[in-house]
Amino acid sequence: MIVEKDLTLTSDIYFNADKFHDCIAELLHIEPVHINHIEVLKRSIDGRSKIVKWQLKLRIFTDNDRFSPEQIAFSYRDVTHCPPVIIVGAGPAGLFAALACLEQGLKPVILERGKDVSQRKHDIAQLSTKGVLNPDSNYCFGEGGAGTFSDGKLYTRSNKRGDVGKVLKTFVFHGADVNILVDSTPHIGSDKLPQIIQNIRETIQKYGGILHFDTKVTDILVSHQQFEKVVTATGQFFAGTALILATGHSADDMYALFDRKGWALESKPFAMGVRVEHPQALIDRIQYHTTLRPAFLPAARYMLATQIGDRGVFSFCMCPGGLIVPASTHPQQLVVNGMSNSSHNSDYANAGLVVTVNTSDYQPFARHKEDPLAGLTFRDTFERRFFESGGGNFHAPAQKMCDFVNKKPSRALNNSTYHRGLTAVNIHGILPDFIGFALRKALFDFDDKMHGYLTNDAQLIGLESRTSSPVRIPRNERLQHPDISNLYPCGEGSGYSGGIVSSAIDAINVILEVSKYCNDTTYFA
């Protein structure tokens, strides 16, 4: 017999084998011997009350039913001598849409302005302790996009668009650890994602795909409203049968090509605000009601969001036992962003609170009424300011959280893991009067869903304003650019997802129409 079932147990049985064993046997009124093997579905730590509690869905083998691990598969095809496709972008977009290439018989060609993943590091390195920034290839750029050494989260609601399973499986077969698939947070960690990464571009090679680093599009030619091909910034040409366009959110470059040529855009809202930095064990005590955290749970996250007004305050990016690590693209703005390794092992947890910029927000900063790239002046012009309020060389403006609410200055800051260093700034006099204001108020909300969250043992950083592109390429019903049929606007960077596995499922979707386009063609005559 094979059964399913809902339970919640708390920590000392499900981490005792015998007795949660024995409670799987009373749950369905058999002998502990009957039962061969429990399969852990799915699990999430529900902390509402005082004692932590585990939610899990269990599939339970008893009796002649035996367990078999399943064995993940893909059909990736050789694809050496099928029709290119090209790939700008070798983030969580441009690679699962080239692994999608290799399911379709397409044959994926990436161009990526960065560097791979090992060079990439070096780059990361210098900008961290000697903020030295190569705006090519840093914490945005490079393979593997912005969530590779920023942090690897998988969660998502995006549910509706396609095969969450398939994405995590995909990690899975590339070597990632098989918790993910169970963990209602699935996390790899940006000590272990690089490595992944790697195992794809040698899936993505040996199929027969190409992957060409430091190789920076910076024009598309088009013909009779068609792609034809990209040229790069050494003058080289690439062209294929349809362009997949997967640059990320921080590409203000491809937005501006599409500017000049007069091709559609539009402004979207974002949202944008500071990274607040508390002591892990502070979080801890809050969410696991005790002094000290028992060592089978994980360090403490959280999720938060209230309405201010007609805005939504929120946290975002959640990294406990995590990093802030400076995200800039420009040598003269100013971005954090967070990470956590696999272990969460860092004494801080750190999440972004923002606030929601709307539309209407731009206007001041455009250059005429229907400017779709008054966002990104908006945006920059913050980076821009918390560059210069920090001193430059990428230290970041910080300050205390009550000092914040009080709209004090502080005469001290905490102990922080942006390496790079903190300047104590009225974060108030630099952020947009709408988001410290927002801000401000959220905080007292929080602290009373979390009591004990608003405390100057934690502190704000800025700026964080990557959360999302303030600008949208946008795509008709087969997912194709209005006026160009075969370029395929695709991931975080044109609007249409927002993290790593919403970006892969939306790449996957893109190929299956590049497929049909395909067949509609000479190609495949």
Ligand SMILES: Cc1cc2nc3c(=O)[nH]c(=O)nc-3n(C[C@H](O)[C@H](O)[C@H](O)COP(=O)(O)OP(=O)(O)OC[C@H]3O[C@@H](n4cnc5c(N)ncnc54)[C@H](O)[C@@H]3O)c2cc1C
Second form
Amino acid sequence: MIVEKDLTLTSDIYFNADKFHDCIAELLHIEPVHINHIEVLKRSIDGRSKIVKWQLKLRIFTDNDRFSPEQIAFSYRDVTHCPPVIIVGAGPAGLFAALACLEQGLKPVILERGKDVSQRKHDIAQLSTKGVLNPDSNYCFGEGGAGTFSDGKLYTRSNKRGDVGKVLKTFVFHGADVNILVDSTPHIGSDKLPQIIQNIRETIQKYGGILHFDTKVTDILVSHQQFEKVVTATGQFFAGTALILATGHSADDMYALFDRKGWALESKPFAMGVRVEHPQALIDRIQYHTTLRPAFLPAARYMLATQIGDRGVFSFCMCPGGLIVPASTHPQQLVVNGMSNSSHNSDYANAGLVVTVNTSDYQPFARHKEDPLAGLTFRDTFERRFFESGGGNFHAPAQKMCDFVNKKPSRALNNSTYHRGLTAVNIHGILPDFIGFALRKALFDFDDKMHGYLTNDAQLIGLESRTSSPVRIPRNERLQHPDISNLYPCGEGSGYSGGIVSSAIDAINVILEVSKYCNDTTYFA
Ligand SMILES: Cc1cc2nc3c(=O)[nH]c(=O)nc-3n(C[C@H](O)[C@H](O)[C@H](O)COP(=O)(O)OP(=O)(O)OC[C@H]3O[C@@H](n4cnc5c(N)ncnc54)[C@H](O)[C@@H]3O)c2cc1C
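If the structure you just shared is the form predicted on its own, then what does the corresponding form predicted in complex with the ligand look like?
Let us now look at the entire complex, which starts with that chain.
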């Protein structure tokens, strides 16, 4: 017999093999010896009551029914002699576009401005230890894009847009822990991601795809509204049947190129604010209702949201047991972001706390009435302001949380995971007023929801500005740019996705359209 059951259990039963087995047997009214295998299909933590529990969806195999694990496989084809598709950017969108090309019989040619993952590690080390930024190889640029040294949280609200399971299985196929297929908050970790990205590269190459690193695209040549070729910073040309633009939300130069060419761009709302850092033990205490984190429970996470007037204020990319890192792409601009290792093993929890920025908020930064780049100017202005207030060298402005709320300077700062160092600053003085106002109000609300959240043991560190793009590269219903029929804006830089999984799904959807386009034209004739 094979039965599926939903069950809520305490850790002491779930993590004790004998007790777990007995509990399931009792549930099914059978002897434990009749159980062959218990497969966990889904699991999540329920921290609402005093005793934290695990919510499980199980498939139980008894008597003659045996479990055989699913073999994950993909129908990648040798594309060596297939029509080339140019993909700019090797982030999650670019890499998943390339894998989708292998399934569709298209040859991916990836052009990436940054370095491969192992060389990129050196540039990141230079930034962390010496404050030296390589504008083409950093936390955002290079093989794997902003996804490589990210955090690898793989939860998404994009379930309706495509097959999240396929994306997760692709990660498992390339070396991620199989538990990401069952956890409600799947996570890979910055320590594991580089190897997985390298494995994805090897799959692309094995089936005939090509990757060029240190290859920045600086121009796109179009004739009769058709993409013909791209030009790189070193003067090389690459031609293809279609162009996938997967350059991410930090590639200001790509938006500037579109603007110069007069190709359609649109401004869009985004969110900006700070990153907050608490001792992880404090977050554990609040979420698990105990003084010490109970055995078997992971570093606690949280997700907060509120409305202040007409603005949303919400936590973003929360990293339990994580680190705050400098995610700048410009040597005089400061951007912070968060990451964590697979074991969530630092003593601190961090999260972005960001406020909605509407297009009207950045109109004063527009060069003209319909300036699509006004949001970028706004973003850059505040990133520069934070860089200068920190005192340069990627030292980050910071303020203790109660001091921020009381608008008084912090005389000393707490220890932090941010290696470049912190500078005590009145954060209200350097944030846009509407963001400072909304954050301050929201912190009282968040403290009501999580008692003890508002504390001087926590501090605000900024600037958190790369939540999503303030610019959209528009697409028609066939996912093509309205001005260029075989140019496909894709991933986070297009403004149509946010995060690793949704960018991967977007890329898969885009390649299905590219395949239709190629079939409609003469390429497969
Ligand atoms: C520190 C950090 C932590 C994060 N944590 C998470 C997380 O836990 N979960 C999550 O879902 N998301 C996370 N994110 C966000 C996530 O990484 C992005 O949403 C995702 O990477 C977007 O994918 P993308 O491929 O669209 O763009 P990107 O990842 O930005 O990739 C774009 C690529 O294009 C390249 N490129 C740009 N311009 C050019 C050019 N002109 N020529 C050639 N190449 C070019 C860039 O070098 C880059 O490699 C994090 C981001 C950061 C920085």
